Every structure is written in C-alpha cells, then in structure tokens.
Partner chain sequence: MKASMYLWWARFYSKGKVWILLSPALILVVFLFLGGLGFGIAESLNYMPIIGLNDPNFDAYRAIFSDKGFYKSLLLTLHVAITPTLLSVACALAFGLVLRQSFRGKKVFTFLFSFNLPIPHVVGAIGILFLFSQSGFFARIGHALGWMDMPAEFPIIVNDPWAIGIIIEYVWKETPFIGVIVLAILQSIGEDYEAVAQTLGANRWQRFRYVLLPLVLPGVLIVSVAVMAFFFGDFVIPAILGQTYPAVLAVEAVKDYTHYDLRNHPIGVAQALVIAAIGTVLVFLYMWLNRKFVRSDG
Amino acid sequence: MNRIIRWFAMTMIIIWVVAPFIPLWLWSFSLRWRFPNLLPEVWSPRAWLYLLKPSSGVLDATIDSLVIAVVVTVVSVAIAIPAGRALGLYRFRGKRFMEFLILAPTIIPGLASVFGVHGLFLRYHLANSLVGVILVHLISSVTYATMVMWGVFSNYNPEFEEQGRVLGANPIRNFRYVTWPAIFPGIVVAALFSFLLSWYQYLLTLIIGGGKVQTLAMLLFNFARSGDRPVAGALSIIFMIPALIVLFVTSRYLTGENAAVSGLGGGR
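How about this chain only, in the form predicted together with the partner chain?
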C-alpha cells in the first residue's frame, strides 16, 4: 500500500517537473507543428536565430535586465544586512511595528503602491527611466532579502563579535573576519533571491518604465500573448537560465533547506 502510494507520488513528481518544459523545447525548434501531430512537422532553428538578431531586441533587453537586477541585488543586500541584524538580534520599543512595516510589501501586492509610485516618479522625473525601475524593484527585493537576513541573525550569536573585539579586531576587520563568514550563506540566499525577484519582475517595470525600459520579462510576456509559439518557447528557455544557475549553486554550496528558501524568489 505504502509502496503504491510512493510510486504514484514519484511518478507525479517526474511529470510535475518535466511536463511543462517538453513543449517549450519542441516548439522552440519547430517551424510548422499543426494539430494533431505529436512532434513538429518541420524542424528549424528559426526562433533561436531570430532571438540572436539585434532587431529582436533580446540582447538589449538582456543587458537592461542584468543591469537592473545586479544593482537591485547589491543595494538590497547592503540594506538587508543591517536591517536583518536589527530585527534578528535586538529587542526595542516599536519592534512589532517595524516588523509589520518592513513585511507589509509581502502581504500588500505591489500593484497597490505602484500606481502611486508612478505618480510620484512622474513629478520627480524618475518615471520611464532605469533608475526609477531600479527603485521600484527595490521595494520587494529589500523586503525579501531582509526576511532572509532576519532569519540568519535570529540564529546568530553576537558574542563571537565581542570575542573578536576583545582579541583586538577593529570593527571593520571584525566584520570581515567574524561576521561575514558567519552570515555568508545567508547573504548568498538573499542575493539570489533579490536577483530573481528583479529578473522576473513584469508589472512594476511596465508601469514605471512606461515602455521605455524593455526588460527580458517584458519581451517574454509580449511573445507569450502574441501567439508566436516557437519564439515564446525559445525565449522562455533563455529567461530561465538564471534560475538554472541558482539551482546549480544552491544544490552545490547550500544545504537543501537554504536552496528551498532561495527558490522562494521565483516568479514573484
């Protein structure tokens, strides 16, 4: 009985993981694939070649996506480390409220604030610019990165730092040699998290970028609705590359649970 359930569950897992990706690959290499054929009638690298052409805008969009995501990641982690430390290590008056404030963006959808942010940015000439998009991506990235660092610092013993100070380390060296190694796995998770959140962001980029900032996520969304299945399939695969890198990194350098946490960023 147990065995049958297990077999069923394992089969489900395989289908779960594999099924959605099969048609993506097949479509990306097809030129013509009509119903009811199980495989494409005419195979072709057309979609892939098209994506490589400068006129498709994929290269520019990739660069924009990368620049935005990298800046968002660095800034998020830099903000999240002290914030996570404050929430994880110390008790203070108003802590409950601060927790609520910093976590609010995870419960209240980005949609609620993005229109207002757009209005604000229009007035300060930040709308339709890369900087504006980066700023608006930071809201959710900082929130999630702070959550990760908060968890890290909740299990962190600051007495190691005191020991370091007593042994003669100045604050900078102390951070470098005592704090940093202890929180590094958490930082990796927070960074991967922030990067993916930004890389996948569609709606905020659409509203704040106003069409002037074209990221890969926006291109993919447009192709998904355009009906050009081969291109949508191929672009999907390109779009997933960071996720695959994340999977690789997390499975190699982090424990399973951390890998799970870092995946949380996916698709948000």
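What would the structure be for the form predicted alone, given that what you showed me was the form predicted together with the partner chain?
Below you will find a single chain and nothing else.
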C-alpha cells in the first residue's frame, strides 16, 4: 500500500513538473495554431532555427545571465556563512537590529526600494552596467542565503570544533574537516536560492540595467510582449533548463536528511 502511495505521489509530481513544458514544446514547433485545435495546424522549427542564430542575442544573454547568477551566488554564500554563524550561534548587542536589517528586503516592496537604489547607482556610475545589476541582485539573494545559514547554524553544535582544536587541528583544518562537512548541505541550499533569485530576476535588471544589460529573462519578456509565441515558447524552454539542472543537482540537499551537525549545546 505504501509503495502504491509513493508511486502515485511521484507520478503526480512528475506530471506537475512536466505538464507546463508540453504547451511550450508545442508552441516552439508550431507555425500556425488556432483555437480550438488541440495541436498546431502547421509544424515548423522556425523558432529554434531563429534562436540558434547569433543575431537573436540568446547566446550573449545566456552568458550574461550565467555570469550574473554565478557571481551573485558566490558572493551571497560568502557573506551568508559568517552572518548566519553570528546570528545562529551568538548573542551580541544590536542583534535584533541586525535581524531586522536582514529581513527588511523581504518586507519592503522591491519596486519601492529599487528606485532609491537606482538614484544612488546613477550618482556612482553603476547604473546600466553588469556590476550594478549584480549589486542589486545581491540585495535579495544575500537576505535569503543568510536566512538559510542562520537556520543551519541555529542547529549547529560548535562543540565539535572545540574537539577538533583539542586534537590539534588549526583553524583552517578545523573548518575544512569539521565545520564545512556539517554546514555544506545548508550552503548548497543557500546557493540554490541565490542562483534562482538572480536567474529569474527581471524587474531589478530592467531598472538598474536600463535595457543595456540583456539577460535571458529580459529577452524572454521582450519576445513574449511581441506576440511571437513560437519563439517565446522555445526561449522559455532554454530559460528554464539551467535552473532545472541546478535544482536537480542540489535536490538531495533539500531534505532534512542532510541537516547540520547538532546535538548538545546548540547555540551560545
């Protein structure tokens, strides 16, 4: 009975994930598809052939999107590890205020804050640049990455590090062989959130990039707005593939089976 329920649940999940792709695949290979036909009347690879051309801008947009998302992910995780450790393990003066600052980007509407940031970026010549887009993406990515690492370190037992020091491990070896394996699942989840937040970001890229920084999200919106559904459908598939690959690679760390080392002494 449990096996039947498990297979049913897996089947429903697969259908839930795959179902949105079916209309996109159909649109991407259609030349004419009118209501109420269930399938396209005329099939054509026109959309895919167009996107493969250098003039479509897909390759450049993909490279820019990957560069932005990867840099944002690395920087977000690098900031989130010490910030999450401080918030999860220690009590210090001003901790409540720091918690509020970290949570603020999730409370304040992004559209309201980004216009203030845009004015600041114009003054320092960061608007309409790749660096400016990366910096504005970090606002939300660092927040969510820090929240993940905060939860990881709240369940982390620092006594294992003390045992490592007693056994003669220096700080670098202690971090490499004790701390890193314990928090690695949390780092993967934080990186996943950071990558996806940056990869799917459109509004901040539009305002700060000023149309000069073309990511796949920007390109997809432009084609969708133009009414060319076959090209928009094909580009949607290309747009989702990297995110699905990242999600598939990190999926094993999204369960509670890979929690941080915990035990006696939780926090300080």
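Because the structure is predicted, anything quoted here is derived from the model rather than measured. Positions refer to the first chain, counted from 1. In this text, rigid core is short for the largest set of C-alphas that superpose within 1.5 Å between two forms.
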Margin query: What does the CA of Ile22 shift by between the two forms after fitting on the core? Give it in Å to one decimal.
Written below: 2.3
